[in-house]
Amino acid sequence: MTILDSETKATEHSDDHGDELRLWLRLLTCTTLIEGEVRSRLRERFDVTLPRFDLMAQLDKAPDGMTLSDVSKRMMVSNGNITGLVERLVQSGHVDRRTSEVDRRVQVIRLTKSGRVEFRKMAAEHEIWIAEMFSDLGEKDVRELMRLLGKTKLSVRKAADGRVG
C-alpha cells in the first residue's frame, strides 16, 4: 500500500517544485509521521494527550513550579489553551495550583508527586518509542542530520530576523 501524501506528490512532479520546496515537504512529512505515532501511543499506552505530555514535560523542568504565562511561552501557545490543559490535569491529580507568593493575581503550576512519577514513566517510554523511530539511522547519520538541522534553524532565524528588521 503506498501512502500519498504532499511530499509524494511533489516527488512525482519535480519540475513543478524547487528543491527547497521539496525539502520543506519532506520534513513537514517525516514531523507529522512523527508526532502522529507519538500522538497514537501515548493515547494507547497512557490514554494522555500529547499536549497534556507536553505541558507535563515543562513542569518536570521546574520542580517549584512555572506561571501560565511562562508555560504558554515555552509550549508556544495561548494562555487560554493552557488554562484548558491544567484545568484537567489539575481534576486529574496530575499537577496543583496556587496562587504566586509575589503577586496574587498569578497562579503557579507545579506536578504533583504523583504527576511526576507518572510523567517520568511516560518519558521513559516515549524516549524508547523516538530511539525506535530513528533505529535505521546509524550514529554518524543521527550527527550528520543535527548538524544540517542545526544549521537550517540558523538559516530559517536569519530570514526571520531579516524580514521582521
The other form holds:
Number of protein chains: 2
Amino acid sequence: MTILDSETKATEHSDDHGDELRLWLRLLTCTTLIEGEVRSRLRERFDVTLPRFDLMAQLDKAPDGMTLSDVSKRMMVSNGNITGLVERLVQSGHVDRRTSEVDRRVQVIRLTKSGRVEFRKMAAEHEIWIAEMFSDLGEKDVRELMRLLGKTKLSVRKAADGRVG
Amino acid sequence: MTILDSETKATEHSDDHGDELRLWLRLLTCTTLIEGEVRSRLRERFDVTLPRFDLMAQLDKAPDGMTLSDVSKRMMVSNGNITGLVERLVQSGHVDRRTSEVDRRVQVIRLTKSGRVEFRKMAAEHEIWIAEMFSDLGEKDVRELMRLLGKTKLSVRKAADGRVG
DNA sequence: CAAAATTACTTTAAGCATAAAATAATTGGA
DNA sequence: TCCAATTATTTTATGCTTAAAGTAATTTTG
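And the form predicted in complex with the DNA, for comparison with the form predicted on its own?
Following is the full complex, with the preceding chain placed first.
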C-alpha cells in the first residue's frame, strides 16, 4: 500500500510539502541576511534608513517627480506609510514636495539637487555591496537564479491573485 | 581600448554590477510577495501576525521551552523585540512564561497546551499555502533553487563577516 | 570574599508598517 | 447644475523593529 501510494503521483499534488517549506525558509534567510547587511551599512556610511534609500531610488528614476500614489504602488507599501516617509525626507532636505497645479489632491515629490547628489553616492556604494555579497556566484549561477526567481514570482502571483481576483 | 578593457577580466571583478543588483531586486520581490501573502492569510484565517506565528514555530520545536535569548538568536531579531512579542503571546494565552529556578535572570517560555493545538492548525495550512505558491516549479527547479540559494547564503555570510569579524 | 565584568532581560525613543476611517478634491452622470 | 461616486492623501490606532541605556542576577578575578 505504501508503494502504491507513493506511485500515485498522477493525482497532481503529493502531500509532502516539506521541500517547498524548506525552500521558502532558505529564500527568507537569504533576503533577511542581505537586507540586514544593507541596512547597517547604509546607516553606518550615510546615516540613512533603507526605506528612505528605497524611496530616493524611485525618485532618482523619475526626474519629473512622482505622486505619492505612484511611489506607494512602486514600493508596494501602504499610502499612509509614504506620507510619513516623505515628511521625514522633506525635513532632511532630500525631497521637495509640492501640490499639483492641475489636481489639488495630488502631491508631486522630487529629489532636491543635494538629495540627488547624496543619493547617487549611496547608490554607487550600494551596488558594490550587493555585487560583493553575490561574488561567490558565477555568471551562470546568476543567470540561472534570475530565471528560477522569475518563475517563482509568476507562480506566487498566480497563487495570490487566484485567491482574491 | 574599449575592446581591450572588456577583455581585461583577469582583474577579478568587472565593474558592471547591474546583474547582481537586478538579482537582488528580484530576490527581494519574491520574498516580499510571499511574505505579504502569508501575513494576510494568517490574519484572515487565524487573526495572528507573522512574528507571533514565527515565535510559536520556534517554541513548537522545543517542547522543554526556550530562553528569550535562544528565541532572539534563532529568529535573528533583537532582544527587546522578543520581550514585547512574548508579552503579547502570554496575554493571549498561547505562551507560558516562567523564571528559571537555577538562574533568576532567565525567562523560560513554552507553548501552552491550547497554544500548541492552535499553532499546529496554523502550521498545517501554512505549509499548504507555501506549496501552492511554489506549485509552478518542478522538483528539479526546487532542487536547483535550493542549491543556488545555499550558495548565495554562504557568499553573503562571507561578505558580511569579512567586514566585522 | 568583594569589586568588576558579564549575562539576561526590560525599557525607552524613534522609525517603519498596516488597515481602517476621515478629509478633501475631482469627476461622472441624472 | 448638483450630488453621488471616485480618487488622493492624511490621520489614527496598533503592532513590529531596532539601538542604546538601564536593571538585576550571576560569574570572574584580584
